[in-house]
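A single chain, nothing else alongside it, follows as structure tokens in the form predicted alone.
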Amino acid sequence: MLKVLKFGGSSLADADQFRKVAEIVKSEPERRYVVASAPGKRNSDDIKVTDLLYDCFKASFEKKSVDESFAKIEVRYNEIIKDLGLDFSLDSEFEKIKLAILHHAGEDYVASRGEYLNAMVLAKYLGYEFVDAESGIFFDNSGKLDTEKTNQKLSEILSKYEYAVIPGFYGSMPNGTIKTFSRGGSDITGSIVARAMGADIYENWTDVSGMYMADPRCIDNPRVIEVITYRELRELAYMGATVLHEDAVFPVRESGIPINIRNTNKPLDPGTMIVPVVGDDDKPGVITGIAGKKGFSTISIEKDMMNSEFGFGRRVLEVIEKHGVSFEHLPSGIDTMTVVLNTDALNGKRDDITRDIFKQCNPDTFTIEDGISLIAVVGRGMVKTKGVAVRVLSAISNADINIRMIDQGSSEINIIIAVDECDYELALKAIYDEFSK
């Protein structure tokens, strides 16, 4: 059995964390491969140590000092080796990085040291080795991960060492400089270190025991998801559900690999096992998870005979394309389109679509209405069970909330609706109360 775990930004926050995090690997043998993340908020007034890092970037590009910024980065690092009580120092490194900043290093270089420090003061702390991300995370020219040349040198390197700690969020280039995955993407490196170690169980710890049915902002305690598959997850990560980066599946999905999220605080917890496919004693609930999100625009477009006109839809998604636009769902009638767009991708550019659609489809009617949002009902439970999407509507309907699109998958595990913005949260808790009874 071996086992990669990933510790996020909350769980490495200071140094009582750190002691939590030390217990948890220490706690067995087969976690031996351990991925760091940049020292999170210790409270809600704090400041992530990346976003320390953007502010020394940001004011270097405007040539303003750094060093008030960089000051607190330092001090956050030296307390947590202090209060570790660690014979170990920072101070070349800190040196190295600030001379960078000056000289106008790369963002995304800035933004990766906070995951660098970490790291080391995480493998110093555990008295493992200390990888370089850089040294086996790879990206190809166009800034796209290279999936294969990783694989194998980050399996070569890292089987070296029977125990080790990998900062999370970066890789390097072809010609050496720093790439970061986007915001969260430690969670990527976690997947990609366990599909190169053959890993039989992937640990992403968080601060909270899994994922939770729908968002605890908006509906009172929340069940646990005991098990959810890759395809649900991604069907929920996509609606806004965010304990893990989406794209941390990608790797761990060809290898086969389950996902566990745990909670560092309460490590006790079982927390979420997100699973390739599941067994034939599986027996899901209806429904897996509700997930959503505001800020969504539709354009509407009516025009008789629309559905005799050849080419009528595609030349409405290429005016869409050619402004660099891209569509989130596409219902339709015999006599009528609805193209539902992300709304702050189409700012500055209402007035040269709807110019361009009336020249190319010259439709009877058009607009654009502001204020949706959309509800992912997701579960792999749907597909054997009759009137799911009844019951979705008549909850929206007893609760006197207006429907304004309706949209299922081919797969069958999603019922996708949308409502406008205002109705948001009480059709989130409609739904959930529907299918929680």
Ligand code: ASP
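Keep in mind the model is a prediction, meaning the values are calculated, not measured. Positions refer to the first chain, counted from 1. Compared with the form predicted together with the named molecule:
- Domain motion between these two forms: of Ser191, Ala291, Val243, Arg113, the residue positioned at the hinge between rigid parts is Val243.
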Second form
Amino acid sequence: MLKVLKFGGSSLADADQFRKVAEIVKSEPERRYVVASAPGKRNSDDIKVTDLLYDCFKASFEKKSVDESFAKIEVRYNEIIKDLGLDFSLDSEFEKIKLAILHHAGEDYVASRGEYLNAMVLAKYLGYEFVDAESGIFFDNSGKLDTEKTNQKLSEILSKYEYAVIPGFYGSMPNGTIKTFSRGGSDITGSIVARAMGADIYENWTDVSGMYMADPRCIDNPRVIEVITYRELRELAYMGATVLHEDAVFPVRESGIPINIRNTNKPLDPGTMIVPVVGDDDKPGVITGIAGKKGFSTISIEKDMMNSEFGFGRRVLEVIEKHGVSFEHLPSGIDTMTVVLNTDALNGKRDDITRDIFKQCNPDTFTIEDGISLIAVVGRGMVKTKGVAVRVLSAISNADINIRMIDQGSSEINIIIAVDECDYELALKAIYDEFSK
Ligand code: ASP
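After the form predicted alone, can we look at the form predicted together with the named molecule?
Zooming out: every chain and molecule, the one shown earlier first.
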């Protein structure tokens, strides 16, 4: 059994958190490879080390002093080192990094130093080998992860050590310079390490006890999802439910490795298990999760006999495509067609799209409406279960909310409902209440 663990910034924000991490790691000998983020916020007013590093880069770029931000970074690490009682100093590293910043090192190099230094401290504290991501994670010249080279090199290096700590968030370009993933990218590093080492499980340790069934900003104490498939996760993530960097899913999904989301502050909570496929003993609830987003618009087009006009739908979509806008949903009736799209993507292009649709399609009526929200009700338990849609729709209508659109994906694991933005929270709550009874 081999486990790869990743600890997020809040799990490594100060010495107390480091102690919790060490206890978790040391409690099982299978927990062998540990990916570290940079120190995150200790409280809501705090600043993440990564953000301080971006501040340093910006200051140096603008030829301003980096001293203040850099001193804060030094204090953060020195406090952790001192509180943990480590006989260890990062002074020479600080000196090197500061000099590089003053000599206008690249933004990604500067940003990556938070993980680099934190992984060094954690390796020292755990008594594990420090393995720099620079020597095992590679991008190609277009900036895409070089999967094959990374897999091969990383497993070659890590196999030399029984236990190691690897900094998250970055790797190196073919010319040796450092490149970071997008923000939150240590999740991706964890996933890459898990794949390279053929881990049995990828434990992603954070500050929540898993993925919630619905957004806790809208629902009080929502239930934690015990088991979710990668496919369901993708549907929910697309609608804004995030526990994990989106790109972290692919490496482990491909190799069939489950991810376990765990809480560093409540290590006994089982968290959420994200699995490629469920076993025969799977007993899902009807619904796994609900997620949604505001900020959509609809373009509604009506034309008599649209149904029998060849190429009508194609022409509408061609106009939208020509203006560089992608659509989300496409509900249609006999003589009506609605295109649901992102309001932000539409802005600045409304007049041109309107003009072109009139020119290409000659509709009887044409309207654009903003202020639409979409809610996705997702669950593998919905497949072949009768009456789910009825329950969703009744819950919404019993809450006196008007439904603007309904769309059930052919996969049958999701139902998408559109409601006015002002009804969004109420609708979400109505559906959650119905299925969490
Ligand atoms: N430290 C980086 C960030 O703040 C990467 C990470 O934490 O995953 O985005």
